[in-house]
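Take a look at this single chain, the form predicted on its own, given in structure tokens.
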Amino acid sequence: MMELLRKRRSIRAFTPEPVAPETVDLLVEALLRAPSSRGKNPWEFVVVDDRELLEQLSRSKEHGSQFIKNAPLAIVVCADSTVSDVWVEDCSIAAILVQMAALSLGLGSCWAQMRKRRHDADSSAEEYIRKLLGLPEHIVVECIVGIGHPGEVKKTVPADKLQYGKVKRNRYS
């Protein structure tokens, strides 16, 4: 597990090779198995493969979203909200989960926040990727987890450049 977060990065490029409906398959296992508060499991989550739509995602908001357009696969994370009060966290688990999964199937990841994002002057992107995707109003958006074969390498964070001033131990002060 260490060095899958030693290697993670957000991939923004990606080739244009699909994703294997198997390897599809285990993401969503790996959704599937994220843990949510009391066992309420309040997300729920659109996998989309069709380049058209794709397209139309990478525009769901002003800013962040565009390199969505060039991914074979993205993952719109959301949750029925009346389910559970935390499912804001219940959702970034799942998102993280399938992007260290994604790693692990030598795929590339990167999260587009959505919740509390504009789309437009006039509206958004939780309510654009509603009316695209056809979601009920009682499902909300988190994220969307754009995922392919990386078509760009990043180097990894050398431990020494971590920002260890941000851990305390026992007490903050």
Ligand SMILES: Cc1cc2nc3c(=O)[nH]c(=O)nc-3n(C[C@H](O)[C@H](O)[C@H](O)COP(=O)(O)O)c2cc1C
Given for the second form:
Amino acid sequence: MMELLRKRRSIRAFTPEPVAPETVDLLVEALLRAPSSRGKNPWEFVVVDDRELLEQLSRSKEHGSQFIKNAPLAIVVCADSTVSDVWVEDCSIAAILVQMAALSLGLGSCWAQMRKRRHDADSSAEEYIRKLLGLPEHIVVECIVGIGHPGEVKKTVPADKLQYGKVKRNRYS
Ligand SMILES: Cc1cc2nc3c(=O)[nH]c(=O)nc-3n(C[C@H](O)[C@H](O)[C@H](O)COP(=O)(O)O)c2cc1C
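What's the form predicted together with the ligand like, now that we've got the form predicted on its own?
Below, the chain from earlier opens the complete complex, with every other chain and molecule after it.
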């Protein structure tokens, strides 16, 4: 795990190679193994590999979601917000776990934030995605994780660049 964490970077460029169905199954397993508060599992996921939908999802926001257009796979991380008051935390954990699982399987990925983001002046990113994917009203959207075979190489962050000053021992001051 430490080796994977040292390698982890956001990958926004992908080769056209699709993600194999058995790999998608492993990614789904990783999502469903995520811990959640009180084991309530409020998350729900939409696994998207349809090219037209991926292109439409890439237009969810004006900035920061375009990379999804070239991803062969995207996971829309949603939740039933009536099931848990901490669905944001639960969804975030599932999202980072699937990103780490993707990395362990030789794939690259990047998170695209949707919660609290606008699609345009008239609608939120969530409203846009709701229409596109047919999400019922009680389902909310946290983010989209774009996944694929890496089409870019990123340098790892060297240990001496880590912000150790942000870590306090025993007391803050
Ligand atoms: C909560 C969260 C939201 C993010 N939203 C976006 C986004 O909307 N679009 C994007 O391209 N990257 C997004 N990212 C990726 C960050 O930009 C990236 O993690 C950060 O710049 C550090 O780079 P690294 O992941 O390569 O270390 C997001 C990451 C997190 C954790």
